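Below you'll find only one chain, the form predicted alone, shown as structure tokens.
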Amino acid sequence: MAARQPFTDSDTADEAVRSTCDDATTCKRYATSKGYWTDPYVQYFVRSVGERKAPEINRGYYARVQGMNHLLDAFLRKTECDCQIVNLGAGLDTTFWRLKDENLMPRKYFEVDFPMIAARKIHNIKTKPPLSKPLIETHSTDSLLLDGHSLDSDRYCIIGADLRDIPGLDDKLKKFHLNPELPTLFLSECVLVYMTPDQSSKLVNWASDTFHTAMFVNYEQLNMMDRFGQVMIENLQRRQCNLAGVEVCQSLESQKERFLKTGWENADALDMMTVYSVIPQDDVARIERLEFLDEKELLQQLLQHYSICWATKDKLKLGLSQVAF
């Protein structure tokens, strides 16, 4: 297997991690313009659709999309949007723009990443008014409380964080008042691959220390000790991206094992390539006429090598053990 550098603080190691937040970005931005799914939102982080992607690669972008929003969706059902839902590694995400289009707005929005992604994306809010009206329709006073590495608002919050410093992250969330009283959902896409595990169970451990009726939905690479997976890791090493927590990502197995070894009561994961197989199939039917893709077994190796993880603990009784697919 590919030899692992371990994770550093050193500037290069985190610049590779949030240049991974660009890559997100454009390939969500050319998966739209093709039609996979709708996000009006997102042509204001990526200026240009950018050259072309394959067609394996907008059908894993459109399956991580459906998947994530599927729990999401459920987790807001349940608790009636009285919640908060804390995005870690948020990047350049949208999901906030569409929950307020769609009336499923929690409580307050949260979204926490480097201080420098932080920065973009508010520069971005300031100067798109289709980003920021939304905010501030959403805003009971003239004022946003805004610096250079966070926003506030009623609704929506974005703050300039490590999530590697949890007694950073915990004193900067308090500030903005996130309520350890209330239904609590993280969200993180191909984040905590970037930390240790014993960083990323520090993480998950003080979510469920904090927050007695919460989820945690983590989507990541699986099955990375394949040769398929290696070629990943090599491929992303080449651009000095090293995967410090990929031996959590061996199985589905060693998958739910980190969130039931630090405090959460269930845990559940699924591969890509099972997630495909059961969100709505009409649709699923509608983006394969889309594009024409030549070898499906590249498809099929790309979804098993991904996986949708979620952990609850439900001392309120909202039945979140059952949000599910």
Given for the second form:
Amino acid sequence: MAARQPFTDSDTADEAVRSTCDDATTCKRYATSKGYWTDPYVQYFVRSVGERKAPEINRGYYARVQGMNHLLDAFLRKTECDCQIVNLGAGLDTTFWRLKDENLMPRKYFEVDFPMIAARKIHNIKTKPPLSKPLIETHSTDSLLLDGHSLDSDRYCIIGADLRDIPGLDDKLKKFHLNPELPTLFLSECVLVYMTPDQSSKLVNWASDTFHTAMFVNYEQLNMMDRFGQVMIENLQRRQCNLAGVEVCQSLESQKERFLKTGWENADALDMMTVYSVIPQDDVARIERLEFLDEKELLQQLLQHYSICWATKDKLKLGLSQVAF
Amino acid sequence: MANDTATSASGSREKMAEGDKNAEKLKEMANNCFKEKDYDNAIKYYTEALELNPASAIYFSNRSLAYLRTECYGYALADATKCLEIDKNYIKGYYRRATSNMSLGKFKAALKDYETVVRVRPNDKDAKMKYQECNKIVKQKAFERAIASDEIKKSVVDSLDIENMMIEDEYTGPKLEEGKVTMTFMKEMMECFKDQKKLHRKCAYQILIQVKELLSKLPSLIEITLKETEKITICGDTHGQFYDLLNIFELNGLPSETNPYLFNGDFVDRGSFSLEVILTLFGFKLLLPDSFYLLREVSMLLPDSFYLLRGNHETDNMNQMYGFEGEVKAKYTTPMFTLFSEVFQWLPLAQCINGKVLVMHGGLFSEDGVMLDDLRKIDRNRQPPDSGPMCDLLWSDPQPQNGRSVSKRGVSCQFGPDVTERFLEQNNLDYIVRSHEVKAEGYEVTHSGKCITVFSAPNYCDQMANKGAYIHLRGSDLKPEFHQFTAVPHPNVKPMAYANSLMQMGMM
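Form predicted in complex with its partner chain, following the form predicted alone:
Complete assembly follows, chain above in first position.
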């Protein structure tokens, strides 16, 4: 019987995927330090501002954050916060703290990521009062439920799990009181692209099966079949990072299709260049003054290769299909 | 320090004559006036006292203070000086003199005297405080003087001693041959760069100094004539993509007198090998110099075969943000970057070929009526201004619609086909060739063939997947012939703060 090799191909691939958490976090850290948007909490997850990032990257992350927040906040208002949020592949995201500050918290905010990432996040929260205090304030008892890979409190829950293992995921979420009756928002930012179309299909299918009133917002690559996309794929492969689900990232159509054929009633999608032009333009004008961009084409190309896609099903007839840009 | 009311220590009691007694009386009266702030009379009585006893350090010292109160600083200084001449151990004298000098703005002199007082009276808080204040002022003035001299334009060249720079024995890289660039040197240097080795800084400085000298003699508008049988290759932005530059030479041949090149700006920034690109281009510029052609009645200056025009990235602002300054500081030194900056300022701004084709990095102008003669007259040895022809040449972009618009770049303008048409007509030109914008196919023909864009950095920033292109222009017909090429691999340069952090792989 062959002994299991310590680092199989899939371990390497997963490790590469986990490292993208750092990319996102350091880019957000840098952009916030330059004033693109405010996030007083990201510094507790990565202390140093780090190396300069190119202006188009900062603007790209700005558009991403504004876009995602727009839909998220709209869902919260539509449901009057009487809902749940499940952030799939959340990484070191700081949305929970933002929602607490803005008094926009759902009934409960769930985050799921690889156990190693969950553990890292929990450790940061435990050791940094600016992170743990708000958490404790929202919790009814004096102690939070903590183990190596999970944290549970009344309003906030972090779960270490593999998104490709649906039964396991389902189990854990139910264990931490995910309520299938509540309107629920699923978020995923550059997550589905790292699993095969089949695996991501099962995941979005599970979401639609389990919840009768829900929304799924997915941010990831788009137009990947052109030369730019090919170059991105090659660049990432050099980092041992595979975009296993890149097939679904062909077009806005293919992005919507993945939801429409797994039980979601409505689906809509926009490329990030369009999102950039429909988010509040006076703030866009402000951030464009933060750093001079020498080649606008770089930003355009970048934004045209990312999209936000959102899908809804609305048994409770809350008007979720109106949540849009 | 209050005026002395005690009898002078310098005169012995035995010497006190009638005159001295009266002098003391007068001094008493003067002191009383002083207390009453009646300075004029105090001075009057001190003066009378001094007439009777001119050897009194105290009287001079007291009168000095009275003069200070009445802002007669010159007299105060004179009295203080006299006082110390009489008695160099009279501490108040130093104080008076320091105060006078301070009032006259002679801070260094004042500082010396305060130093003396502090030394002799180390526990005197007032003296210490005055000393410190004075010291601060002296330092501030020195700093201001230093800054003022920086504003006078002097070249960093003056502060370098290139001749005496030593090349260590261990250095095995290329060296100039008797201080000159040769083809052998160029080939060795390109090989050296290809292997990611560094050129010795002495050689880099030599190249820069010689290029600066050469460029400074050129006009802002270069005018060349291509004979029927001659051709020139025009390349667009290269942006530090050294391996792609080598590929251009591979595909199109090395520069030579029969294979002339024109590189249309933006040689540096973004790509991680900006230094290698610019030193190579400058090397070729030196290699292919002017030569005189005397067989005709009129001696003609044959053009060089290698031309470089300035791009918007050959400026301090861009270099600071997009990597070149960081690269030079990391691989060499800050003075070398300053020298690059000076050299960039001398790069010509436009080139006219056979009086028919005009080449510039950015594009045409924010206003109608600009003539070629205006371009010849541009005083270019500077950073580009915020507006005007020099700015437009480096920054503008064509647009499809007629007229002009505010530039998407926030600098200069966008100009339509009608603007191009008018400009060409007024200047008797056929078309313009410019760069400045990345194009998927490496080039683009717009404004009905009157505005051509050429861009020579393929897969720009390792991201865009664009082709690069260059143009062949023959003297026989001046019709542009486009050649495209794709990116070649380059070393996976270790992340360095200036270059690699700009090369992201997108958003993850």
